[in-house]
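One chain comes next, on its own, written out as structure tokens in the form predicted on its own.
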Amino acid sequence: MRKIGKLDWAFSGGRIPFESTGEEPEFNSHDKISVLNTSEEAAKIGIFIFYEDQAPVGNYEVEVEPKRLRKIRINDLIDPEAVALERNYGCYIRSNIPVVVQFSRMATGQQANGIMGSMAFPAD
């Protein structure tokens, strides 16, 4: 199977809602990226978080096995520091091999849950 995707991805509309309802962890409000790796080798992913009023935070390191999809909750990124809730952020994602990245958000803080998804921007 051939490699598909890009090395560099970005999105700018991040904001993890603080409020959640329902059972944890399924119904915790969260932002998430989905990384598709169609290649024969592991993808080494670096994630950098950009806020409005401070220098970028990262590198959050993640690996995606060959021919696999991995969903990564931004809320779970804690090293080098936890991603802030209720704060606008953007994200730059780089990979050592081409991958496909999608961004999504689930907000459960109100009576009706909200879910949205979008392709990240392929920057290379």
Contents of the next structure:
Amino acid sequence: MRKIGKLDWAFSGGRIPFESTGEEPEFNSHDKISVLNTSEEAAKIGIFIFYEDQAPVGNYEVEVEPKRLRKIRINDLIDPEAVALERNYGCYIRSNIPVVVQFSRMATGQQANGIMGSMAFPAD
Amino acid sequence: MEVFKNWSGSMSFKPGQIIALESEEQLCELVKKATSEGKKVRVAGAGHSSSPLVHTKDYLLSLKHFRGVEDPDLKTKRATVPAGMTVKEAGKDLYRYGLAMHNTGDVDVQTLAGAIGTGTHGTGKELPNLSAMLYGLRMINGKGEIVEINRENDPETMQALQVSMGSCGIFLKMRLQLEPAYQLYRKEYCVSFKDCMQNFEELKKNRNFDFYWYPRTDLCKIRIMNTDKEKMPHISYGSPELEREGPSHEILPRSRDLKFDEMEYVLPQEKAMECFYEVRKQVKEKWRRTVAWRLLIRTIKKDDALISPMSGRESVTISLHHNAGLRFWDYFKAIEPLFLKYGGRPHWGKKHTLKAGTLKELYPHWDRFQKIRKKFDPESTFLTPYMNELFNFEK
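Here we have the form predicted on its own; I need the corresponding form predicted together with its partner chain.
Whole complex next, starting from this chain.
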């Protein structure tokens, strides 16, 4: 299958809500990226988190298998350190092969849940 | 001066001298010299502990030349392990002779002597901590003399030496009570918190069982190990994550690339889960904003060592983790009072804030231990300022 997508992606509006309502883990408030790898080889993904008041943190290493989709909650990234909740951040995602990256946020701090999603910015 | 740094990097200091001597005679001479100079001696181990047990401005010893399993005896199931060997090295070497330790912790990079001396443990409600293997000892006391002792010729003293953090002497060789080498089967599953709690009593019946709780998802990972004598359970409510089998020394530990700091408390089993629920509540309400590391819950059989954290109590341990290099004390210090509220005793080799005044109240045989300790080390050669804070609250 054809490789589609880009090598470099970014988004700047990251902020994981702290409050959650409802059963966990389904209803944990979270930021998430969905990475689509249409190619025949594994995509080695590096994630870098940028903050307003400190140097970037990363590389968070993730692999997406050939011809697979992988959803990654930013909340769950701990290596090299946990991404703090309720703190503004931006994110740069690089891949060794073209992939498609979508960003989404679920905020369940109140019972009327909200979900938003957008494409990350294809930077290359 | 050379800097000594522990595994996580959270403790570093400059000892007066780091020395790796090659013979027992040289070690005896060094202890005599230190005692006559009023200096302190500590053994560095592998540097896995994150409490400052080995911190000294004077002599820090490495026993790296003391290796190689000796005198394996399949009939009595005993073998002698020199004090410079790591848990991993000992496990591998013992296996060659058809012997194995009854259990190890989740990591095997520590020296076995350090793991024994701090009451380090694995998991399994019928399995005591690693110090329970200690049948006999060859060590150097604070006068620089070689002492040999075992459970048959002096069981009461062995109860003191078993978990003593190098405060009575320098372990040279440990005669261990072992098991014939055995295969283990390991399975891990991701399960909901509710299912983990509902099945906790049943899961505890496995030879080895523990679970991680993940603060940011409220999910758990259960880990089960059995020999071929026990039946592996079918976990219908979990999604399989891992399945392995092999010799025990290869299956018990898991590799750890990511470094962390840790606080672990040992709780009486009847109060432990109530404590865990309270800890979980506080972590969810406050700490998961910055902390994503999982908590580990393990079960341990009681032992009779005088100051073992599991002494006289069937136990459950709860450990907190945070990435090495990040601020961990705010989190650990906020949770520690909950552990104490439920009668917790700290793991000697991990982070805690307790001093002698509090510790004494946690151990019924505290005074007996101190009396024996002084007999072996009358000039306090092994009592550094930190060790003194742990043991001598009146000073």
